[in-house]
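In the block that follows, a single chain appears as structure tokens, in the form predicted alone.
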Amino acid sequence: MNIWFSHQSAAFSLALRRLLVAPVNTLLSLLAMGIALALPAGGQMLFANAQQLANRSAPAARISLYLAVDADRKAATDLESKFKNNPAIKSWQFMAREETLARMKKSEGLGDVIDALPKNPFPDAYTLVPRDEGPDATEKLAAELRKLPKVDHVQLDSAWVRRLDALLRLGRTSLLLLATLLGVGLIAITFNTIRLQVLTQRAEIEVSRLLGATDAFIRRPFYWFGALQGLGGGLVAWCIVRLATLGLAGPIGELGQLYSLGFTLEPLSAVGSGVLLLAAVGLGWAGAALSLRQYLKDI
């Protein structure tokens, strides 16, 4: 074990050197790496503060449930018991029909109409929210309603919903998109520095393995190159990512005052940024990998 860190840490350290030898060109690669890397960095900090938006301002999902005309209030009663014990339906309010005919008298000009009928025109009626306000789970809870026994109408509005989801998948896939084509980028480039140092040091890797030096012992310094080359680039996309975050945030929260929103932006979480991190090292890796097997073989 010992003997591992030893190694370890010589390849460690000689990738370091590898990388302040030369100033000037590790700063671009790992600016360029970092700003590959703010992109979906940046866009995921965003879709998550406009998901949290879109959940807090949206309206909350509702079904009107409404019962016949000709329904008595033990079938309102028994409908509450089912309300119960279904565990899709998080809360509900019952809308007696006299209420719904007092306040209909208040309307102008339908007073005299209503006085004029025979008897009460409106029925019951349940406003139900569901635990799940996914456009799915509402329909499939709403199928189940209009089965129940003396239930008239079942009205559910899911259209923004469906809108909300649409868009949000749309988000998502975008963003998905996005950091796998600058992922595939910021391998490239990594592909391409290893492959100058390799053809830079090869007369060293030569003498090397004349000495007999084992190609594990060969490689581990490039490794530890491409990972520390994408840990500096995940370090410069965190900076960037934080930058704008600190000089979004004072214009998104005026603009979230003026519409009562109380709506302020959110910086990279800790997860996110160590998701953050652990990609760009682990696409430093990578292309360091792809680069020794393309090149080192021929040395």
Contents of the next structure:
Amino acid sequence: MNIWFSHQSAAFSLALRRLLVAPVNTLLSLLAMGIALALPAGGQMLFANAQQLANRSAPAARISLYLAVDADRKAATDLESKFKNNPAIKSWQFMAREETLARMKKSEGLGDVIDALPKNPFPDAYTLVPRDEGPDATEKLAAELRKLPKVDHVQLDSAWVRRLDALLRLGRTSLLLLATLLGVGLIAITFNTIRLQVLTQRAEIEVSRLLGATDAFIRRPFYWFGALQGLGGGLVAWCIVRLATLGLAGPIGELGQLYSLGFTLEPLSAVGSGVLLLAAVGLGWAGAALSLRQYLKDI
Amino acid sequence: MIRFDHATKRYPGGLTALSDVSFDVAPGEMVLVGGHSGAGKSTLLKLIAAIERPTGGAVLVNGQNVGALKRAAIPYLRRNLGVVFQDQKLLFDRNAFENVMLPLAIAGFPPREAAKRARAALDKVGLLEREKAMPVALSGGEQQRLSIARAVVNRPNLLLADEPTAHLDPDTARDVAEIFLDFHRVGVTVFIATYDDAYFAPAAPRKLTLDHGRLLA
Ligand SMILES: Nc1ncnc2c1ncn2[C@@H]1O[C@H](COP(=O)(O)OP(=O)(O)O)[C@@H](O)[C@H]1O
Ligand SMILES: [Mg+2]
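Structure of the form predicted together with its partner chain (previous: the form predicted alone):
Expanding to the full complex; the earlier chain stays at the top.
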């Protein structure tokens, strides 16, 4: 245990020294890795936010049904008897056109405009609650309702949420693809820096072998090098995402206010940050392992 | 301690550097290996340290057939011997102290104990004041002494040296030879390839002479 620890700490400080001895190279590698990691990490952060927004604003499925403007009250009562016989409808609420007009008149700025109109432009309307709120059932019910006489327009209130949901799912898949590609890129970056390291440390590796170093002893500092470089790249990525969050928080907050969504941009979560850093370390380690397998055997 | 049993080394490419070499070295002996340049002196030392493997016959060190050692076992053999290489193989990006620390780090010594041993080895070769010096800042004789310090820091019972006094002026060469004589005096088996037999005369060493890879009787 003690020997293990002193071996690890010696390898760790050697790796750190090798990183610091070429600060420009190290910085460039860290930046390249940081940017490569920041893309999927930032994307993930945005998606998590959008997902949360979609979940929070998803209303219970409601169907708005507007009658034709020229429909009379008789048409409305006919409809209600149809609603009563349709088991797919749980409840409904009638909104008379006069009510709508009165409500609209009260709202700021619209009063004058409506007064200027020759007649009531609003139709009678219903808000319906379907028994099965699942997207398929609601869609089917909406289609049925559209066929009813004197019905001008049927709108699924949650349609945009579901569209957003589908979009997010697509985005998530693309993000996964992007993350995979960039992960491979990250391994390639480490692979190459370790290759150069092995070449630079050739004399040291050779001498160490002659003095009785095991393969494990020789590999250890390179693993640390890869892992440390990965960690550095992960930290750079984290900083990039954090800065981007701070930069975007203002504009997104305003946007949220405009649409009265009460929405603020949440930064990368603790778990997200942990996953980011762990992935960065793991990828750096993997790149080092692959590179060592390739280049250490012939020294 | 060391036994060569009809050992032959043929390098890839067909050159036979050693052929049918047999001899024994007892513990505590000092042995000098002579012979013209290209006679096979370095190759002989490399077989002992398992840097090269014999293509025929056997080489035994402490009863172990080093030519047949598994790759994973070789490091442990090397930790038990000290080697002064013909080209020294110092690390030029590490100072004298760090060069001497390397074998101890490899063997997994705790840092404090290792530092103590490294200073003792540097003191033994008269380089304690130069421990912070980089190898380029050292003279030829000092570099040679540094490589000896690195070879003995593990306190091996077998010390191999490949032309340790070559390219040194006579006074410096005598100083360096004196270090080997000291180790011989305390019971270390010393095996030296050299042309400068005179420096080692006080130990009345045994002499092996190689000629085109063959051991002269
Ligand atoms: N790695 C090698 N590959 C091929 N030939 C070698 C190699 N090392 C040494 N030789 C040859 O083997 C012969 C003996 O070399 P060496 O043992 O270095 O002799 P010495 O140390 O006595 O000068 C020389 O002819 C040399 O050219
Ligand atoms: Mg030689």
